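Here you get one chain, nothing else, as structure tokens; it is the form predicted on its own.
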Amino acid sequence: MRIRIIGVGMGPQHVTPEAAEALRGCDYVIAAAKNTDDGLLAARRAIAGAHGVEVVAVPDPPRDREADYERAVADWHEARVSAYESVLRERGGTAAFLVWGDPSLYDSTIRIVERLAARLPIDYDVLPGISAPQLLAARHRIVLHPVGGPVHVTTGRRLREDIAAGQTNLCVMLNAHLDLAGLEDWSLWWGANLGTPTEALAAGRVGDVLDEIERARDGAKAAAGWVMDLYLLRAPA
């Protein structure tokens, strides 16, 4: 058996002909199905159905939100990796898995299929995608970091413990909600669903812009079903 995890960028445009060529060589993409209306799930569905592939769409096992966020985790990861190998176990053949963004950044495919990999007679590799960091630098025509400073990429849930240490340039992911009280001089470059009809874009400092972000961090919810934002947050100067 082999798997390929695939970088598919934010959709079908971002799809890079290495990305393609791997895919057409697969029998069928494994994706999680979160819900009966799973957007990213019909993303991947127009991402395999382009390039002639059938997606088996696996239900994806619950998280408990209450947990300890990283026990949580690796319990939600072990429920997926059996019911992955189930799928591989009756199938076999090339699989592929298609990641939103690249496989490299807040992503868990890749220890998911090594944990399959000690399970199962698999190969594997990985192709790179578009990252979100990488659009949102181009939607708001920007490099991430200043001039040869660095840029620290983060979540949402650690913010302020990377604050508290001292970063002052943060491109900040995986947001639950956006708490930024006491930061309000500080500017901000903002972005939801990129890449997708739904995406919004906000910049600006950060008292004059949360509200129109928060607005449309609901709409773009409220749109898609989902939302995916991230930011980039630079201390004044």
Ligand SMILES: C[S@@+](CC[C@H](N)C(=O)[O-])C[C@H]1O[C@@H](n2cnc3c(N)ncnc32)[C@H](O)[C@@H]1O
The other form holds:
Amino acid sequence: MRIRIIGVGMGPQHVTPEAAEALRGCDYVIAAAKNTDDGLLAARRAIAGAHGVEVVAVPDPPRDREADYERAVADWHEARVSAYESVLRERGGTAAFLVWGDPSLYDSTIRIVERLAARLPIDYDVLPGISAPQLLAARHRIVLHPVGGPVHVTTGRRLREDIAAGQTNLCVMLNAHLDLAGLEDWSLWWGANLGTPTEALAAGRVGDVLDEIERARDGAKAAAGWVMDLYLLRAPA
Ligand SMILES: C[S@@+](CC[C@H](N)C(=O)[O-])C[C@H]1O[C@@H](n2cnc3c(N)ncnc32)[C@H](O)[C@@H]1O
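The form predicted on its own done, now the form predicted together with this ligand:
Let's see the whole complex now, leading with the same chain.
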């Protein structure tokens, strides 16, 4: 049995020739299917279909939103692993997981496959995709870090503690909302729904662009039915 973990960027236009060749060599794609309107499943179906590969949709186990976050995520991953294990035992062959963006950033697929490989005789590899930070940088025509300096990739949830710890150049993902009070003089490069028809961009001094971003974020959500955004945030020089 073999699993190929394939990064597909932000849509079919980002599927690299290497990823496409790997996908065409697979017998089927395993994809989680959520109960509600599932744009990501639709995107995976479109990509798999374009390369003539069947999608096996696996109902995504519910996540306990009331429980402790780490515990709830661990339980959810365990339930997912068991569901995928059943499919693999039944079908065998070469399966693909199509990962939004790149598998190395805020994605659990590699960890899930490691757990599958502990239960089944599986060989697996990873094919890179274009990540949201790469697309953000390209759209704004910027380098993510100052010359010779670092970029700290983090989540909206951790932003305040990372700034308190001294970070001054942050790429912030997984934002439930934008909380930038007190950072009005920092610089911001923001993007939502990148690579899709509802893409939105804004950049400038936080105090000058925050209202525009809130409106653009609401607009992207209304147009697409969902919004995913990230930003680069840099302290004043
Ligand atoms: C679960 S993470 C997946 C990241 C993905 N593996 C990558 O390589 O970019 C989802 C977060 O990535 C960012 N993201 C993913 N797709 C995006 C898009 N098309 N436009 C803007 N941000 C996006 C958002 O911060 C979102 O909350």
